[in-house]
Structures are given as C-alpha cells and as structure tokens.
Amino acid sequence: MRYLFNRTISSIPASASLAINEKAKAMRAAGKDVITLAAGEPDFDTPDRARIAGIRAISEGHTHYTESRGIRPLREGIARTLREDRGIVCTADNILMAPGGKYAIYETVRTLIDPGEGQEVMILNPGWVSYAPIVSAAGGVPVGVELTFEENYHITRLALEKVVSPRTRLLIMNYPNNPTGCVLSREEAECIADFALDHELLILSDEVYSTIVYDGAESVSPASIARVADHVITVNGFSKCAAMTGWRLGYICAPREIVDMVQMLNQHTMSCLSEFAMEAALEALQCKDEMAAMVESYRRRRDFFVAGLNAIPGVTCHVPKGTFYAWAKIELDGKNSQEIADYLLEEAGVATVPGDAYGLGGTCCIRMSFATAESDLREALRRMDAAIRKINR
C-alpha cells in the first residue's frame, strides 16, 4: 500500500543530535569503542528527594487525571521560583505545564501561528536543532538571524533588522544558549525588548538552562523587563536543572490570555501530566543544594575540557558562560561541520554534533557535551588531539 503523509511533516529533517547518538550506539553494538559527547543530558540521577516524592505519590494512588494546567501547588512553586530567581512577575495562573520543554515550545508556536498565512518566526542562530522543524510543523516559516563566532554571537539591532518583515510574528531565543554556551547580557536583553516593541512581536524565550551558569554570570530573562513582559512567553522545565529528562516536565509562563489559549490545545492533545511526576517536580524545586553541586561539577569539567580543546592545533573554543556544552570552531583541511563530525567519529571514536544542524552560523563548528564522566572527557581530548594533528601538523 502507498501511504500518503502530510507534506510538511514528511519534509522535516531528523534531529541531528539524536541521529548521531543512534549512530554511536550502533557502532558500540558492533564492538567499536565510541565516546559520545553528543547527548544533551545531565549525567546525574534525579535528586533522591524528588525520586522518593514520585514513588510516594505512586504508592498513595496519585495516578489519575489531573487538571490540564498542572497541579496548583507545583504551578505556585514555579511562579514563586520565577519571581525570586528570574525577576518575572507572575502567579500560578500564568503557568501551564507540558510534557517537556520541547512540547511546550511546539504548542505555543502552534497556538500563535496561522498555517497558510506565510507568518514568519525569527530564530537566533546558532539555535537548538528543533526550533525550525517545530515552526515548520506548526505551519510557520522559520527565518534565521545569523550571529557570528568571531563576535561570540553578540546580538545586535542590525542583525535583527536584516531579517524582520511585515510577516514576522514571533522571535525565538534561547539563553543560556544551546549550543554556544552564551548568556543573554542586560544590553542584549534591552536590545531585544526595544526591537520587539518597535515591531509589535512576541518573544518565546527558552530558558531551560537558566540555572546552569558559571563564574557569577547572569543570563537576563526578557520577561523580567517590565515594558516588554506582556510580549514574552518563557519556556522552562526540569530536565536540565534537576536531571529529570525522562520525567518529561516542562512549562510555559505567559500572560493569562496566552496561557488560556494554549491550554485549549493542551486539552485536546495531551490532556494532562502524570500527577506523581508533578509531585516529584514540586520536591525538586527544593533541591537547590543538589542543583548547585551539579553546576559546580560541570564547571570543573568545563575548565579542563575547554582548555584541552584550545590546545589542539586549529581548534578555537570560547569559554561557555552557561549550559554544559563546548562549541568549538575547527579548521580541518576545509572540511565542513558534518565532515568534521564524521571524521572525529570514524577516526577518533568520538561522537559530536555537527554545527550546521544549529543554523548557518555553525559552519566548521561542532557541539560537545561535557556532562559526561571526567575520564571519558580526558580520553576524548586525547583521541581528538591525535586525530586532528594527523591533518593539522
């Protein structure tokens, strides 16, 4: 039988990070020694207190439908955290739970974009691999704002004005940034705010790495800027900050009118989250010490790993101020990022993600996660150094 599929969905590319992970797994299954630095996942377990809270909730029978917005104690806890930690003025009524940050982004974009109208969504590049496919799946047109490695991806009004048009509806941004590790400075946040107001745009601010910052750095939340707050949808979750990737716990914080409309889609697509998972998340909000210990571990690994990368001929890596990724530019006999990633996988047995997956700004760059064992990171550095020196003598 010949199956007919939605043309938009069938044209969406596979996730590059998931694809390289699968390839690395296949090589391992075939007996090859592969170190993977491709996965965007903390190498810690969910804090004990949160796991116990989830188990307790299951044992007490908290396994039924709940309200689609999410249980109120959790929404109140999230709102309190956003007020105290991010400077966002909000209440529980501004919070909507979703099964992971990725779905929170999709349902928000799907709610705000009218398919078939040619509405455009600006995406700061390098940007997470799923933004453009999500916009396409929602019926919008993704438009990249290309920032540069040489300027360490500094946001300027000129770069934004180059691609805005009368059809632009939304700007997607992600800070601390995956893949570059950049944070959003106060100057850049004010620039974004002025731009959004001047062009009457909404901002979707993905802040899932907001707790993972180093050296006293601050990544400003656009929603904390009062004059533009009613234009901002903030997306966050528990996957990165509390090592709860498999629990699928994300949320949006937005003006009540937007939350109410997104909830309409929520009700007809995913109904609600698991109550026991949300009770675990509520406990995770109290795990500040455990989260801080994770970040300190990432910082130590960042320091030696980035220094090791910069010691390799032809490799340049800015020190990330946030996230657990190293974003390195590699000059390697004219190879593009896909060819570099393929070479490192085949020659060195190290899996990385090609930069082109994150937009045109990724040319000759690769992303590597240092949220992995220190011994693996040191061995990966040794292998990459040897492989790259074969070409860059």
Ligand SMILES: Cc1ncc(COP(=O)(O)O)c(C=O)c1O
Contents of the next structure:
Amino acid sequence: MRYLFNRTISSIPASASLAINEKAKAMRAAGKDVITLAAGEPDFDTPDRARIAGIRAISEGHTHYTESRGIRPLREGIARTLREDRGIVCTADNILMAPGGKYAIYETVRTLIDPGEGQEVMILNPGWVSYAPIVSAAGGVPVGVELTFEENYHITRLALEKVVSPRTRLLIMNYPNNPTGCVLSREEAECIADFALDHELLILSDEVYSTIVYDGAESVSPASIARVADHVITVNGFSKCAAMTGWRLGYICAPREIVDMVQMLNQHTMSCLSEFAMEAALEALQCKDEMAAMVESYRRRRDFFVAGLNAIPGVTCHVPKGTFYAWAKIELDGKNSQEIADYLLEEAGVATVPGDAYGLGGTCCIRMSFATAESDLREALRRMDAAIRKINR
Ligand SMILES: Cc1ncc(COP(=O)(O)O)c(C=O)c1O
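Return the form predicted in complex with the named molecule of this protein as a structure block, the form predicted alone having already been given.
Complete assembly follows, chain above in first position.
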C-alpha cells in the first residue's frame, strides 16, 4: 500500500532534540556512558500536595468528561494568579484549558490563520523548535525575526520591521526564553506593543517559564500593557513551573472573543482535559513554596555550571536570567552547531541540542539543560572541558 499524506505535515522536519536523544540512547545501548543535557523538563517530581489532590480526585470518581473550557475553580484560580503575579486584567472567562501549552499554541494559531493563503506568522528567534512546525501545520507561513548572540538577543524595532509584511497576522514570542534564558525587559515589551499596534498584529506570548527567573529579574507580560492587551494571547501551563509535564496542563488567556472561537476547535478535537489532572493543577497553584525551592535549586546549579562553561577556552555563555537552559556559543575549529553537538556527544559523551534548530541566531551555539543532577553537571563540565581543549589548546 502506498500511503498518501498531507503534504504540509509530511514535510515538517523531525525535532533536532529528539534526534540527539535517539543517538544518545543508541550509544547508551551500546554500553557508552552518556550524560544527557538535551532534555527540556524539570528534574523534580510534581509537588506532593498536587499529586495527592490528583489521587484523591480519581478515588472520588472524578474521571468523566467535564467542561471543555476547563473546570471553573481552576480557571478562576489561574485568572487570579495572572492578575496578581503577571499584571494581566482577566477573569475565568478569558481562560481556556488545553492539553499542554503546545496544543494551546497549535489550536490558537489554527484558529487565527486561514490555511493556504500565505498568511505569515513572525517568530522571534532563537525560538522554541516547535513554533515553525506548528505554524506550518496550521497552514500559515513561519517567518523568523533573527536576533543575535552578540547583542544578547535584544529586541529592536529595526529587527521587527525587517520582516513584517502586509501578510503578517501574528507574532510569536517566548519569554523567559527557551533556549537563550533571556527575559523580556520593560523597554522591549513597550517596543513590541507599539509595533503590534502600528501593524495591527496579534501577539502570542508564550510564558511557560514565567516563574523560573533569577536574581529578582522580571519578564514582562505584554498583556499587562493596557494599550495592547486586546491584541495579546498569553500561553502558560503547569509543565515547567510546577514540574507537571506528564499531566498535560496548559492554557491560554485571551480576549473573550478569541477564547470562544478557539473553544470551538477545543470541543471538536480534544473534548476536555482530565478532571483529576485539573484538580491537581488547582492545588499546584497553592504550591508557591515548592516552586520557589525548585527555582532556588536551578539557580545554584546555573551559577556553577555557567561559570564552568565560561572557563573553557572558546566558550561564551551569557548568564541566563530565566529558564533552566544554558546557551553557549562555541568556537571550535569552524564547526557548526550540529558538528559541535556531534563532537561533544562522540568525544565527551555529553548530549546537547544544536543551536541551529532554533534559527539563525543559534549558529555555533548549543543548548544544555541544568535541570540535571549536580554530579552529572560537574562531570559533563569536566568532560566537555577536556574534549574542547583537545582542539582549542
Ligand atoms: C517555550 C516552550 N513553550 C511551550 C512548551 C510546551 O510545554 P507543554 O506542552 O508541556 O505545556 C515548551 C516545552 O518544552 C517550551 O519549551
């Protein structure tokens, strides 16, 4: 049988981080000792209180279909958190639950874009590897705004104006940023707000790492800027902040009209989230101390890991203000980021994600997660140092 597939879907490239993980797995199976820094999830378990709430909900039989938008107490709790912590004016009616931030982004883009009409979606790069495939899968055309390592990925009006066109509908951005660890400054948020208003664009602001910031840094929510708030869809979830990746709990916060329209797609494609998972999420909203302890642990690991990277000849790593990723530029005999990642895997037994996967600004960069056991981070540093010094003497 020769299967025929949707042309757009079958032309989406495989994920670079999955490819490196596969390679690392094969090396492990062959008996090689590999440390992986390529994963994108917290190394903590979900806080006990949230897990117990989920178990209690199952034992009480909360295992049926429920409201497609998400249970009201959870939407109310999320709206309160966004008002108090992110400065976003919203109520439960502005919240729509989705099975993960990833699906929330897909269904939002799918709802806002007319497939096949050449409608463009600007993506601030370096940007998460799934944005461009999500835009393509939704029938839009992804267009990268390439920010540069040398300027520590500072957003300028010039960079935005370079790629906007009459076909642009939406701008996708992510702060705190995966992979660079940059946060959105007040000045950059104002710049984005003016730009969106001048060009009548919507903004999709992915803030799934919003609570993982260090040294008192603030990453501004564009939706907290009153003059542009009705142009913004904020995406967030429980995966990263509350170590709940497997529960699949994401949401959008958006103007009511947008929520109602995305909700139509929600109803017909996924019905609803698990009620017991949403009850665990409701409890997780109360786990601020547990979440703060996770951030403090990431901070300690960030400090020695980034200092260790910068001590290796040819390696430059800006100190990340948020997320649990170190993003380093490596000068290594003219190798590109894929070749650097391959070299580190083969020579040092350390798996990292090649920066090219995140756009042009990732040239010669690699992403490493420091949500990794401290002993593994120290050993990875030792091995990378030795491998890189073989070339950069
Ligand atoms: C920037 C960014 N956005 C969204 C997601 C999606 O997370 P989830 O679907 O688990 O909520 C991820 C996960 O890696 C991410 O890094």
